[in-house]
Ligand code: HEC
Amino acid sequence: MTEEKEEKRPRKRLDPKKKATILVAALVIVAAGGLGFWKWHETPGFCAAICHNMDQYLATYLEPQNAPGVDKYGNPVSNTNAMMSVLHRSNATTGKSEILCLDCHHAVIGEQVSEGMYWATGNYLDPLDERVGGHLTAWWKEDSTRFCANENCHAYLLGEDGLVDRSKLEQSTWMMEFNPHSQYHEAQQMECTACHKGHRASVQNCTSCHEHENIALPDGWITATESKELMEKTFVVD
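Return the coordinates for this one chain only, taking the form predicted in complex with ligand HEC.
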């Protein structure tokens, strides 16, 4: 009986105008929420707030420039400018006031989803394996050098094919006594990130062979041997 009653109760109908207003309001709320989320997602704090194994990446990034500091594994770094995330965070020479995590690590939907899965399942590593070269651009399906040089960053190094022109790169540091970008060993070009490290001291990787030549290291940089020791200390190599 009660059922019948309920059925017969006149249902409220919204007049079309009101309906439209509510619909618009709802859309605005959803969009604002989404936008808010997206804005937050873009901020450096986001990654670390969601995933605690990102803490050390945020921490290195936020260290004062041109000062002693620590790397992502807690090792001392004699000059934080040797960590590219610190050097680039704010850089008068780039003309950009602030380079955020996602200016280097472009957000790609596939990667975000995969990170989300790891997060949801708790199935992630801490500390993370180090990403170098092609690992960093695998999700964008682009050449590894485009992590450092693309239309937005260091574009002056690009050749007509949109990839780093190694002779331009060589010229950019011609004044260094030992030019790290020398194309002498053209056949064995190194990845940019074999030397330029984001969250630990950068490595003068030519020293793996040219070790007795007293190559001057930029402030805070380390040799290939020091880098190897540091990684062996952090990760059990089997």
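For comparison with the form predicted in complex with ligand HEC, please write out the form predicted alone.
Partners and other molecules have been left off, which leaves just the chain.
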């Protein structure tokens, strides 16, 4: 009895040219996807699409300028221009017709990884605590005033050291009846974000001293007392 030998069928090998074509096509698809994701990442809608506690920030940013609106906490604002995110979104004072979120909130990898971890574990606040001054530039390792004054924004306020020159700041509002940037308290140099708020009505903090209670406020701005009441209502402790 003879054993039938199994015929060995030759394997079909992919043509090298076809293999190269498939590899190139795959790389193109991956690159296009990556580029598309990065472009999406730079748009205002990106953060709100990933993190639901960003919805209110996007909503305030998109509000029409110079009109009644609502702040990030749901409180009414008599003039949306009092929220810096609205006031700065569309303007004719810079080379860009539209200022996007990442033009101010720089994308730092370390910070984004940290935020991603908080999001994945659910270890975050909603609404978020108010971030001011040094909080906004901590990951950049920059002075807090660099959030507002840098080579791209309000550069006319910078001194030779690259930081805000307080005398230039005071001079910039010399024509106002009450100059909010006058250095009444030289030892207490307030951060820009103490008054200028991005997603809620800006605050005239000088009104915290009784001698300044009756000064005229920019349209839509609120007093220090109103700001304190708003924050206490928003972050009520049970």
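Note that the coordinates shown come from a computational prediction; the quantities given were computed from them, not determined experimentally. Between two forms, the rigid core is the largest collection of C-alphas that superpose within 1.5 Å. Numbering follows the first chain given and starts at 1.
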**Prompt:** Is residue 177 one of the residues whose C-alpha moves 2 Å or more between the two forms after the core fit?
**Reply:** no
**Fill in**
Superposed on rigid core, residue 210 CA travels between the two forms a distance in Å of 3.9
